[in-house]
Amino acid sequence: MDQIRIGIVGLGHRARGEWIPQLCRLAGFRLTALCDRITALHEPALALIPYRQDVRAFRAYDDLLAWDGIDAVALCVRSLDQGAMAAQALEAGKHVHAEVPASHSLADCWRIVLASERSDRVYHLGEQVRYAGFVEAWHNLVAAGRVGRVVYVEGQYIGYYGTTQFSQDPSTGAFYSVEELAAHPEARPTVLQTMPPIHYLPHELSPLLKVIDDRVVQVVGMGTDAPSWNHPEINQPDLQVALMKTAKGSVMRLACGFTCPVPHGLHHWYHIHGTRGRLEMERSGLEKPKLWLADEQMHQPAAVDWRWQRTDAPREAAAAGHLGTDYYAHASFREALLSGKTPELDVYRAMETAAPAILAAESIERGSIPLAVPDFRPGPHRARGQAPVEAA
């Protein structure tokens, strides 16, 4: 293979505003095909493809598995069956591009990880933060052993875009804010208003976990109660905490909400405390993120200029999205195929940022009970049952 057919499932703002556009762009992919239910979103999409011409849309998910036209698909859909629908395509043959989370069920978390070694087909999580420049110095240092032994980790996604990405009319895709409903009874409620908002984990589960190279084993959730305080017309709580234990014994503090408002730009926030030094990223846009090392005579935290952005990106991350990280999760993706380079998030590293968010909206359900989490590797444990019956 020296180019990935790719068909595009979901046209939305992602698929429309970074996918679509970036996949045009970047060598090594093809887009062929498009698909939505929304046959509305079909044109708006086909507009933004320079060669529209050569490119198909379907209205049927199956419809689009069962043509020959495609190699693999990018799923940038949000919807509880994003998981079945990821391991659909595996079981069709299909490589699979996704936008987070992974999947919203320990079950098609299982059935993504048997579809993709049984396949033989790649699957990837497009999660993008794991690829920012900070990330990439907190990996080193962590690794050179500058802070010690990793004993806390925090991140958080407190995140609030208005009220508009809540209620959406079925037949057009058009959304509608709060404050619209009223004069627009044919609008539905979107994932948002479905999904435990500590689901949305990824992008602090997937930078964290890799700074530290390590995997959660344990989870608890607490969260306030739903609905919203802020919007009560939203059935969603406004915040859920998740507190985990990794393999290596670590403790990781991460939450997660979108109702509240917060200062724009300032939605994430990461922590590492280890036994030598501490790594902090900036609270508020009066200060920079934060270096503290005890084995280099420092009294107080030095700002240090860390950013999202990359200091060696190439040219072509220069038009990606989230400054410039988009670029690398279609990379990643792009070598997986054609240079046969296992992915820096494959379907196992993906799984581990989807299943303990998952268990710790189970937890809250259960009275905030602690749960284990399963390892999706394989191995002895495999045998002995974690994989559920209805997956093996």
Ligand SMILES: NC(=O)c1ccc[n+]([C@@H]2O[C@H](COP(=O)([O-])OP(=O)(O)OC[C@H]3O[C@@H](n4cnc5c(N)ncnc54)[C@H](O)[C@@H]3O)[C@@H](O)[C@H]2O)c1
Given for the second form:
Amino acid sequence: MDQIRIGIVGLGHRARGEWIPQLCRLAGFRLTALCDRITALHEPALALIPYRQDVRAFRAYDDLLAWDGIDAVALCVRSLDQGAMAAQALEAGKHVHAEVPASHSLADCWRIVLASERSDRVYHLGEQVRYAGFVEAWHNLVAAGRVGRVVYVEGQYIGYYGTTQFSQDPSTGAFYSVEELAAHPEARPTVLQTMPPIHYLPHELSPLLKVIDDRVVQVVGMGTDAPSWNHPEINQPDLQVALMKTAKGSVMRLACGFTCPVPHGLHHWYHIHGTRGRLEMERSGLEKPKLWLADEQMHQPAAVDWRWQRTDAPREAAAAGHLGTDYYAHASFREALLSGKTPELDVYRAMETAAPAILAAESIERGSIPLAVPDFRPGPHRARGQAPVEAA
Ligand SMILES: NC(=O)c1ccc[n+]([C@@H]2O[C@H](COP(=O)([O-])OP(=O)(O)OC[C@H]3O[C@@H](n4cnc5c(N)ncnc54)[C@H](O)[C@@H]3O)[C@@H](O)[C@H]2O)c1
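Hand over the structure of the form predicted in complex with the ligand; the form predicted alone is what we had up.
Everything in the complex follows now, all chains and molecules, and the chain you saw is the first one.
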């Protein structure tokens, strides 16, 4: 194969703003199909493709999967079924390049793992923060032992994009803010009013677990209660927090919330505390990220110009979203299919960004009880029955 024939499923913000333009631009990809159950979105998506006459539009996902004109699907849906849809594609013999989160249930995590193991198809999660410049630098510092043994890890996505993403007209695809709802009785709550906010941890767990080269084994969660205190029209808690323990014994504190305003551009924050040093991203535009090493005669942390942008980014990355990091997710999937290389965010690492978040929400639901995270990787623990029981 020298070109991946790919169909994009879900033609909303992310597909039209990033995936369609990128996959049209990048060598090695050929968009052959689009799919969305909202047919009103087909034309705006087709209009972005220079060779639109060669692209087939589908309303039903099953019809796309049954078509022999694609090798792979790019899953850009926002749905509680996005994990099941990925597994379904693998089961239909298609490679999967999926948007985050990978899944919203443990059963779907297992279904994806088993489907990818039983087929020779690639499952790849397109999480991009793990490729950021600061993540690469932190990974190298931790791997070289410069901060000692990692004791504590923090990550949070406390973001705010107004209220439009919470209500949508299912026939036109138009989104409405809470102030517009009275004039638009046709608007319905989107999945963001059903999905626990803490499910949206891939942009924290993916880069942070890469930095510490670890996986989560135990989770406990807590949150405020729905509806939102800030926007009572939205049936969601304003904040959910999880404490996690890793296989190497580190403690993580992760948080998500999407209904309270924050200063612009300060949605994500990351921090690593080790036995011999600390790494910290900036908390505001008034400061820089910080590095402190106990063994280097540093009385105060040093400000370091770490950014999401990479100093070694190729030209192709310049036009990609999220400060160029989106490019690397597509490049990793392309390399996996065209060169047979295992993708950096393979099926096991992908599930490790989803399962702890799913269990954090379950912990909250069950009164903040601690829950064990299954190990998806092949091994004797799998033979003891964990996978089949979970997948049933
Ligand atoms: N990587 C990132 O930084 C990033 C940023 C934003 C969103 N996302 C992820 O991207 C995905 C899409 O987000 P969005 O903002 O574009 O959402 P959106 O709601 O604007 O678009 C999603 C589209 O999927 C379609 N869809 C849902 N289920 C479908 C089905 N079964 N068959 C066909 N179409 C279906 C919907 O009709 C909708 O048009 C989500 O998973 C989201 O979490 C990732």
